[in-house]
Each structure stands twice: as C-alpha cells, then as structure tokens.
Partner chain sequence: MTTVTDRPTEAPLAVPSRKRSRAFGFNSVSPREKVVRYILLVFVLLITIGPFLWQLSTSLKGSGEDIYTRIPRLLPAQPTFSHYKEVTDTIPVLDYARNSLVVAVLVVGGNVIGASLAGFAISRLQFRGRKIVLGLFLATLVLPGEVTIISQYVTVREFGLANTLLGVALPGMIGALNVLLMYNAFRALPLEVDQAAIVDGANAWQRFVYIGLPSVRGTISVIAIFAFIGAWDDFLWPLIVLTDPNKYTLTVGLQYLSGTFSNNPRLIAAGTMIAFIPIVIVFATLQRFFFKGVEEGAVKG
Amino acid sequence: MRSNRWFTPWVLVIPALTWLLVFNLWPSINTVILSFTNARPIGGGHFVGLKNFETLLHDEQLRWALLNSVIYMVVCLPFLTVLPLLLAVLVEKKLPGITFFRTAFYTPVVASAVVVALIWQWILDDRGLVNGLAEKLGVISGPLPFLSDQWLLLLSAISLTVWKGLGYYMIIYLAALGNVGRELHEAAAVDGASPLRRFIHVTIPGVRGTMILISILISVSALRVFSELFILSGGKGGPGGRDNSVVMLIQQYSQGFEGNLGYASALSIVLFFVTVVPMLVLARLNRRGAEA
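Any chance you could show this chain by itself in the form predicted alone?
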C-alpha cells in the first residue's frame, strides 16, 4: 500500500527554495531597503527617504556612466547579433578542418575575462604590441592613447567584448541553424534563389527567435559591463572617471569601511530599471513578430 505523504515534494523543494530566498530574494529586498538609508559597512545608518535618489539626479559621474553603458549596448548589439550568425553559417558547413576553426572561434569564451583583459591591456599599452608594430611600420609617429583617451578606451573595451563574445553567440546560432529545415534551402535553390537571398529569406526568419534572445543577452551584458572597463582603465574609470560603467560606480561607492551602501543600493536600482527597459522592448518586438 502506497503511503500518501504530502510533505515529500516539499522536502525536495526546500533546499532550492531556501537558496533562492537567502541568496536571491532577500538581497534584492535588502537593496531596496538600503537605498532609503545612509548605511555604511561599519556603523549602520538611518532612514533618509529619497535623498539618495535626489543625489542621483545631480551626479555627473552617473550621467557619464549611463552614457557609456548606452554606447556600449548600441555598438555591441549589431556586431554581436550579426557577426556570430555569419560565423555560424560558415562553420556549419562540413568542410575539412572546420573543427579547428570552430575551436579557434570558441577559445576566447572559455578564457578568463580578467586574463583576456590583462592581455589586451598589454597589447594596447603605449609601449604595447599594437603601438610598437604601428610605429615600426611608419603608420603612426607616436603611440595612440588606447588606455588613456576617454573614447579610445571605451572603443577598446567594446572591441574586447565583441571579440570575446563572438564564439559564445556563434554556438547558440549553430544550435538554432540545426532547426532550420534543409528542405527550405533546397526549395529556394530550385527556384533560383542565390545564397544571399536564401540567407535573408530562409536563414534569418528561421533563427529570428534566437536573434531576439541573443539581443536581450547582449543588451543586459553590455549595460552591466565591468571587467573590461575596470581592467583596461586600471580600475580608475579612465580620465576623470568618465569611462566608468554603472557597475563600476556601484563598486566604487560601496567599497571600504566608509563606503556609502545606501547610495550604492540606489545605483543598483537604477541599473535594474535600465536593464529591464531593453528587455521589455525586445520582448515586445518578438511578440509582434510572432503575431504577424
């Protein structure tokens, strides 16, 4: 006779539920609470109402950080949406040695972001590989300030993000391309469609849902960028701190014994809403495309 123990499913769920409550839900709630205080790592704090959010409105560093994050997203989005798809179409073909190229494209993904950023810092330094080679070839007369100029530093970090993310999103596209019916390509070829037209009218519609998913992942990652800008700028956020990202500001305001946890929490809430907006827009576009 089978015993009907109603609590058995709960016994299995409780460990995961406890983990979710302790490490996900409670920190989120605590962040909202702290955003209305002037809490410090040591010594506590007291309720200050909307003062932290009022300070945000006049924070020039935050305006630069938001601008950098938006530029980061706008530049990374097309490159990391289109280039991985083109790579996936190329490496999908069964050609001799194609496994080598798949591995080569994916290698930056498995490498540590910190290690890769340090290598790029060495390459882009005033006395690094790029400047040294360019000077020897006579392309430039003096070193380009890749790591000390505000916009060149931002461009360098974006280039690093694109280079490192190509292989990751290529793998996602490869999985999606496997679901595009081969018969569709064959029918289009019989009708006289060129490879370019087959790519535009067969491949892209077939992976449209995946493109939306990748766009969301890229947008969120770009708005939350940290390692690339932090390491390339030496942790200083570029000249005058104008290459900070929002995550870097949160780290700067919350670190140390005198860190302002209340203000850092308010910045975290701003970052949350900034990342949610592109997610909702892209999800809406995906829904409209599915209904069309």
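Here the structure is a predicted model, which is why all the values come from computation and not from measurement. The term rigid core refers to the most C-alpha atoms you can superpose between the two forms while keeping them within 1.5 Å. Numbering follows the first chain given and starts at 1. Compared with the form predicted in complex with its partner chain:
What does the same protein look like in the form predicted in complex with its partner chain, given that the last one was the form predicted alone?
Since only the chain itself is given, any partners or molecules it might have are not part of what comes next.
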C-alpha cells in the first residue's frame, strides 16, 4: 500500500472532473443565471429579471414547438419500443451471414442525421422517389407535399427518426435478449408453447426493464429532436415556423444580431422540465413494476 499515495487517485480523476465541472455543472448553473439576462451572441447583456419568462408565456412559436414535441414523442414511442425488439429477435439467431445483416441494420445509426435527412429530402421531394413511384402506380394524381405541408413535414421527420433509430435500439435489445434465460425458452417450448406465445410470455417479460429504459431514451430524444426537422425544413422550421422543435428555437436564438442568449437559456430551462417529466413517469412505472 505504501506505493499508493493519497493523491494518486485524484491525479487520475482530475482531468475528467475538470471537464465535468467546466462543461457540465457550471453550464447548468450558468443557464439559470443567463436566463435572467439579455446576453447577446456577440457578448455583453445585463439583468432583465423575469422578462424572458414572461415572453415565453406568450411565445406562439414555443407553443407550436411543444405541441410538435409531444406529437413526436407519442408517435415515436410505440414504433421504437416494438419494432427494434422484433428486429433483435430476428438477428439474434446465429445464421450464416448474420453479422452482415446486423451491421447493415445498424448503418442508419452510424450515418450523420444531416446525411440521412438530406437523403430523405431527396426521396420525399415533390419529384423524388416516393412521389414518383406513387404517381406511377396511380395512387396519387399530384405530388404529396411531404416537405412543405406543416403536418406532412412533421410526419416525415418522425418517420425518419423511427427509421434511423431502429438499429440503435435493436442493439440494446440484442444485449438484453442474451440475458433472457434460454432454459425458460426451452422449457416453454418443450411444454408446447408456440414461438408467438413464447415471445409474449418469455421474451417480453424478460426484457421488460430494457423496454422501460428504451422508452425513456426514446421520449427524451424525441423531445430533443433537431437535425431531422432542421434539414427537412431547410432550416426554416416549416410553413410559418410551425415545425420548429424547442431545440431549433434555442439554436435560432444562438446566433446573429437578432440572437438572444438570455432568451435561448430560458428556452433551455423549458426543455429541461419537458424532458424530466417522461423520465420521472417512466422511472416510477419501473419501480411499481419491480414491486409487483
């Protein structure tokens, strides 16, 4: 033990701790401080009291952004909790070439949201793949305005998020499936349970905890959406800015002469409270489930 001096652990911890304090903890406190100022992107700014929060209450753009966030979350949740689990079951069995499929299914996760959104922009364009095919098949007479209609744009961004998220949650489920007892599955099979029944009665209860964790991850990331909506709407937030997300509003106030870091910070605080809610709800759900 003599070679282990008291400061050794601290020498190892200090770089990470410094980063934590400078880039996480201090910014959290500073966000609150800034939200009471009218700080500008160029510098300066002074105390304005609760003015930013009063403005928030009457901000129509924020109301749309919050509505969009809620819709985003509600639509993404069922798709992204269920589809990746089915995918994980599909790639779980070690068939020849399965690694290739796993890697390929993960590709959309690896690609930048910007790249993915630009690809989808071209697919959903008035003259793009989807409209072209649909017109060819005679399903529609004119192109559907996926990128210029308020609700279709939101829906397009949601589909993009779901598509891009499949592989990510698939991997988390895959890891969880490894922990579901094989014995249980085998016992159920010997007792004559069909694969579907085994999925419902063995697999799903076995990954229940993971499912709740994934629900939290999905909710929080749906509320934080930025790149998909930003790129698909060409940075404009859709018609009349009605397709903004809260993060898009924060970004808009972060730059230029019109920028207001104080107001952006007040919006950040809104974002914080909005994301905390689903976390608390689902964490509670988890605890109750564990007791039952």
